[in-house]
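One chain follows as structure tokens, the form predicted alone.
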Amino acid sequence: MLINSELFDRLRRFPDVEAPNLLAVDAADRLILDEADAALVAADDGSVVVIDDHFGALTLGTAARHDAFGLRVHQDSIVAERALAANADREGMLDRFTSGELSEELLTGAQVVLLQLPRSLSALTEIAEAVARYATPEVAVFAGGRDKHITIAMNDVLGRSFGEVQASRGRQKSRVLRARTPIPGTPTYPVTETLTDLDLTVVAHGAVFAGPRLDIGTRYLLDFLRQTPRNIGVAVDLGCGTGILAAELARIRPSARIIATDQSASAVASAAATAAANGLADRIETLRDDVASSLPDASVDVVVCNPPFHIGAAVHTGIAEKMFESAARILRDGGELWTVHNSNLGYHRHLQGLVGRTTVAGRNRKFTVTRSVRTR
């Protein structure tokens, strides 16, 4: 519809990374709205839920096309949440929706759920189980994504929580999975595992990177944590995931205040649960934030970081660069950034320019660990 086309042309990704190959609206957004059109027309006010809207296309598209109010929205990413808010503010539609956690409050009474399919099956499992448990028995779910990211296993995941699952016809390399007839069951997530070599209990929600496992980059960075200063006052685990680095720092630097921060709601909830499971809840503060933007300048002694090297499907260093810039801002003079990255990415020069003197602390066949000392 023309009203959505004009709206979509104005949407931006900000405060997420913006680049010519990174779009605020994709074909899956458009197809989800088209497939759900009849259900949205029939839905009662306040009965539509939008989950993991990337930058506002689903929420604002529904509001504009159907003059809808009372939309309930959950976005795991605080960056996506802020992008939706910024786009809604420019369009004068801040009063059309409220944002909340993936919870009973979000989903009770839901008749229609619009969902951008997450990449991981574990994230989809947690979402599908929550919808089936709390939404109305008549709920209709429209879960869309790009063909290259949709797998048969996603049908199977939805099929465990819904009696009817059908795939739409493809359009512009996108497809929508339609699910009805919820089958409420016992929730699978969060899951808990013990890393025996670390004697550490890890708790993970569905959308958190690597789940309850220890990814190999983080494992390598752990080997260097004892080289951090002994007199740390405040340390930040930037992009904390399940909080493994934060927990290990809290153990080896017992006098330090540790802040575990991530843009993902699932990650922050997982890190808090991991801290509690290991008796560290009073030592580790969790913070959902966009690259620690709410922390004061020059307020931190040490930052540890295992940054991502992609944005969605695109290999892109933009998020890592934002994280390095944030570390440079929040580190005190003489503070240290310890980061691990794929060796082929060649971050050394970037770190040297943004943070300060950067040295290689270690390198194996895949990863490099660097130490950057902040100079102001």
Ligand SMILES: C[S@@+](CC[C@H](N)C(=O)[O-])C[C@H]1O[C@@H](n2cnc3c(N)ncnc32)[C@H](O)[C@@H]1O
Given for the second form:
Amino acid sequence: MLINSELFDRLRRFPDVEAPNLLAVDAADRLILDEADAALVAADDGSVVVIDDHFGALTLGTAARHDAFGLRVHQDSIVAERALAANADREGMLDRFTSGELSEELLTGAQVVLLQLPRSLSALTEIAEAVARYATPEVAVFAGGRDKHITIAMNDVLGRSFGEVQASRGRQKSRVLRARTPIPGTPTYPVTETLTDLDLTVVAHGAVFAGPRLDIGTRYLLDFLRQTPRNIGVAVDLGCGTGILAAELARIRPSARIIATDQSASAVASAAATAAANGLADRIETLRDDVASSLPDASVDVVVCNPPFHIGAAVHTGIAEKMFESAARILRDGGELWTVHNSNLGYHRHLQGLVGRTTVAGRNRKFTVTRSVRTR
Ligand SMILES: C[S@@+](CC[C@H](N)C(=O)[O-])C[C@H]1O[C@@H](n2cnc3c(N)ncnc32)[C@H](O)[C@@H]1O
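I have the form predicted alone already, so could you send the form predicted in complex with this ligand?
Next comes the full complex, and the chain you just saw is listed first.
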């Protein structure tokens, strides 16, 4: 529809990484809005919920096309949340929606739920169970994505929480799964597991990286934490996931204050729960933020970081570079960034240029751990 194509041409990804091959609106956004059109026309004001909108196309597209107010939005990523807010601000549409957690408050009274399918089945499970539990019995869910990311297992996940699940016809390599007739059940997430070799209890919500398991890159970086300075005042686990690095650092550096930060609501909730499960709640603060942007300059002694090397499905070093820039900003002079990365990514040059003197602390067949000392 014209109203949306003009709007969509103006939407930006900012503050997420922007690049010519990375777009703010995809064919799945358009298909979800088209598939849900009749349901959105029929929905009462304040009964539409949008989950995991990438950059605002679903929320602002609904607001524009249906002159809708009172949309309720949950985005796991704070970067996505800020992108929606920035786009809404430019379009004069900040009054059309409110943002909140994946909760009873978000979903009570929901008649229509629009969802950009998350990448993991565990994230989808947590969302589907929440919708089935709290939305109205008449709720219609339109969950869309690019064909290459949609699996049969997603139908099965939705089928455990809804009596009817149907796939739409494909369009522009995208598809929508329509779900109706919710089956409320006991929530699966968060899950808790004990990593016996670390004697650490890990708590994971659905969307968190690696779930309750230990990533092999993280495993390797853990081996080096004892080489961090003994007298740490403040340390940051940048992109903390379930907070395993934060918890280990808190244990081996008992006088340090640790900040575990991530852009994902699921990660921050998991890291807080992991800290509590290991008796470290008073030692570890959590912060949902885009690359720790709210921490003051030169305020931190040590940053530990296992950065992502994907944006969505694409291999892209943009977020890692953003994290290294942020580490450089928040580290005090002489402070240290410890990071792990796939050896073939060759981050050494970036680290040396952005942070300071960088040495390889260890390398195995897959990963390299580096120590960069901040010099201003
Ligand atoms: C490779 S995972 C590492 C997670 C955890 N530290 C571990 O070792 O298990 C990278 C983490 O970075 C987070 N992340 C991605 N983009 C981010 C951003 N812009 N700001 C903060 N965290 C971000 C992801 O949500 C993810 O939890």
